[in-house]
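Only one chain is given next, in structure tokens, and it is the form predicted on its own.
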Amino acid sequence: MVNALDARLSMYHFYTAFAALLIGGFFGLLQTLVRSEQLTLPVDLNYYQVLTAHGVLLALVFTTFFIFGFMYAGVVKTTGEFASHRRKAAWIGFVLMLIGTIMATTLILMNKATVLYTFYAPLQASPFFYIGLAFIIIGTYFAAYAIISQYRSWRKEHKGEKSPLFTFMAVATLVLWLIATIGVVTAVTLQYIPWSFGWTETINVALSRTLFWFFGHPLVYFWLLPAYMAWYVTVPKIIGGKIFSDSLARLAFLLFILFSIPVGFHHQLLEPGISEVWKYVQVVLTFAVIIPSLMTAFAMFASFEIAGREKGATGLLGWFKKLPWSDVRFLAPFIGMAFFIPAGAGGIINASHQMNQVVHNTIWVTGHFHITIGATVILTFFGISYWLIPHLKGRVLTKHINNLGKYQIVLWTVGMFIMSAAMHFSGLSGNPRRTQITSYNGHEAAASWGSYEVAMSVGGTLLLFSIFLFIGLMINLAFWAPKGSEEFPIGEEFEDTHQLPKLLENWKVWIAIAILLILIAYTIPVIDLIQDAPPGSPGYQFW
């Protein structure tokens, strides 16, 4: 049984995450209805305000709270319950994150922080919005301390032993997070807060965007790596198989640290003021991140095939039939994996200098974002929830809830497919992103977009219904499901290798390489953005 104090810590994170999912999902549907001109918002609520709330609540709040709730549970499962001082640090982190979330959300709803998901300058919010974001980041530092300290303590007590794979992956994810947040912390503290308070009249827009994307791209992997943790560690157990390779999994996570941070310029390929040479360097590094993604795909399908053949599968694809398709704990993450195939292909297009010119400022990019995060990550998080919530609450996943969960997953899958496909196809025909009305007063260039916008609203409606069903099922699993014991599935290796190459847990080496790559990719461009900066911009509040 999980320690009640540690279970409560994770559950409070999940309660907050699910509340953000519900509210943010509702705002997402409003966006699609407004864009398709099927709904007119009241005068005291504007489209861009809704857009900001949707992005912040789902991409920042839901993911962050869920990830830490998941990592706390897994670290406790694999290394033992938290010491009191670590649990206290984790609670401090939760409170700070919650305060920051309430501050930021309140200001968005008051129309004091309508700055879109990226809070791009020169759009300007209330300084307390940026302070709220700072609280969220600081809260994650306390949370990271609790987990990393637990890992270090375990290693001291188990010298010469291989650390638990789940906890290793959690630490790798946090190392990525801690390095990446340097960019957004620098921008918020040294640029946004003084500028929004009026202490400085202008802001260096290009520098602020560069610092944001130093953080913004690895943020995607902060979302993805916990999903990969479930794929590597828990899915093999659920399917009755084993982890294909412990060492491969660790190496993949370390490579994500190296290649996911010094690549932010591929989000700024159309940004003036940045040398094409440095954009090219970071595009090359962007393609390098494909390597650990392909390693992950190979490891997962190797696990699937070996597990299937151990159950008697024959032929080239006979193992596919042996997978537990009726188990929502497997169905959800597997569909997430399938979505990641077109999502990864779309990422290659976005990062390619020439092809990016076609899609950069179109809703194609929004569609890519949704199948990466809204499908791959969130479907995996749904699958985790179906076993983790009853595990933490001392209840069981019943057959009835499992069956309803499959409907919920199918509903989400269909909704996301319809919405993201419409975004991709209309984006290829020029449909812009970050824009409320796209009909251009009936101009022929926009003639085909109307049907796509309607499809987006249909998909958004299905997604909101899926959220309603998911929240209802989670409430049932937390409070009404039969009491019992639901396992936390931790997979075992095919070959139990107690010896691990020392390099794979030599964090100093990997962090040093990551810092070196960052210095190579960013030092000269950032100096240029500061020394040769154009006149700064005052703040604007358009809505």
Given for the second form:
Amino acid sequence: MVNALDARLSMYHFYTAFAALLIGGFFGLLQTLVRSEQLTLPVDLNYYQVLTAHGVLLALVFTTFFIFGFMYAGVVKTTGEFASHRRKAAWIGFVLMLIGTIMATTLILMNKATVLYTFYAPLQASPFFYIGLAFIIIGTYFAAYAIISQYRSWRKEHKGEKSPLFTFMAVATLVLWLIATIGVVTAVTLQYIPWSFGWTETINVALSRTLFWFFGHPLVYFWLLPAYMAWYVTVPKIIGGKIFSDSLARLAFLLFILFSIPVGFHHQLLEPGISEVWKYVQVVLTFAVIIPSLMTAFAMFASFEIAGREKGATGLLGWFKKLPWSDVRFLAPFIGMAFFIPAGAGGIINASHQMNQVVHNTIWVTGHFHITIGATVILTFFGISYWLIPHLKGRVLTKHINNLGKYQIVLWTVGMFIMSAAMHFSGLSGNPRRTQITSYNGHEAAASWGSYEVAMSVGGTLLLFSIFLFIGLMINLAFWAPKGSEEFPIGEEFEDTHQLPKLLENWKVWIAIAILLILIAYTIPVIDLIQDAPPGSPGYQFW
Ligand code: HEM
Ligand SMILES: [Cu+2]
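Form predicted on its own done, so how does the form predicted together with protoporphyrin IX containing FE look?
Expanding to the full complex; the earlier chain stays at the top.
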């Protein structure tokens, strides 16, 4: 049984996350309808406002709340209930994040922060929008404290034992987050807030974007690693198999810390003010992330194969048929994994300097991140929700809800496939992202985009239906499903080695390497950006 206080902590994070999903998803559908000219927004709600809210509510709010809700549940499951001062810190974190979210969303809806979720300068929002973002980040620091200190005291009490894999992974994810947020915190406190209050007249635009992407790329790994936690730790158990290798899993997470931070320039390949040499260095480091990604893919399929063979599968691919396809807890993350194959390939295209020129700022990019986060990550989060919500509420996932859940997952898969494929294809012929009007008064260059835009709205409609169904099922699982106990699946290792190479839990070494790589990749170009900076820019409000 879960401690009721810890369960409530996680549940409040999920309530907030699901509310953000519902509103954000609705805005997403509006965007597709406006772009395909099937809908004109009322005058006091402009397209870019809706787009800002969509990006903030889904990419920042939904993900962050879900991730903390999930991590708390798993940490408590594997290390024991929270000491009360830690639970208190976690609640303070929740309240700060909630206040920040309400501030930012209110300002967006008041049309005072229509700067899109990347809040690029020189677009200038109300200072309270940036303060809201700061609240969200400070809130996450309280949350990180709760988890990391729980881990440290577990290790003190269990000298010589290896820490639970789930908690280790949560800590690795938070280490990545803590280093990454240095960039955005610096930009927000030293640049955006003074500038939006009018204390400084201009802003160093290139520097602010560099600090943003120092954070923005690892941010995508902050979304992805919790999905990987589910893949490595819970999926093997769900399929009745074993974790392929505990050490491999830990090493992969540590490599993600190393290779996901010193790489922000791959988002700035077309920006002036950064020399090609440094762009080249960071692109090479970007490609290094392929190593832990392929390790993950290998480990997943190894554990699928082990599970299948243990159930009597023979031949090269016989194990494939033995996977529990009718179990939504498996189906959802599996489809997520499958989406990651084209998503990873697309990422390699985006990060390659020459090919980036073709897709830069086109809706291809939007297609890319809807199959990474919008499919891979979100489908995994859906899969988690089907067992975690009843687990926390002392109820069970019934066969009936499991079956409806499969429909929900299929709707999402088909919707995301249609929408993202249309985005990828029309992006290749130049269809821009972040634009309300895509027909360009009937110009021939835009002629082919119209039908793709309609396809996006068809996909978007299926997606919104899927969200409705999901929310309905979650309400059911939280309040109406039969009482009982639903397990939190924690996999066991294929061959339990008990001993872990000491190096793998020596955080000082890994953090030092991460910082070294960051210093190598960023010191000189950042000095250049400051020393040779142009006069700087005043703020603009085009809306
Ligand atoms: C109902 C489901 C969804 C629909 C219909 C949808 C639709 C769209 C569309 C059409 C755009 C591009 C608009 C433009 O560039 O002009 C967009 C942008 C975006 N979407 Fe979604 N989306 C959905 C779900 C999601 C999810 C689940 C996430 C992340 C968790 C997400 C994150 C984003 C982000 C970050 C942007 C970029 C915003 C920007 O460029 O400032 N979307 N979405
Ligand atoms: Cu990136």
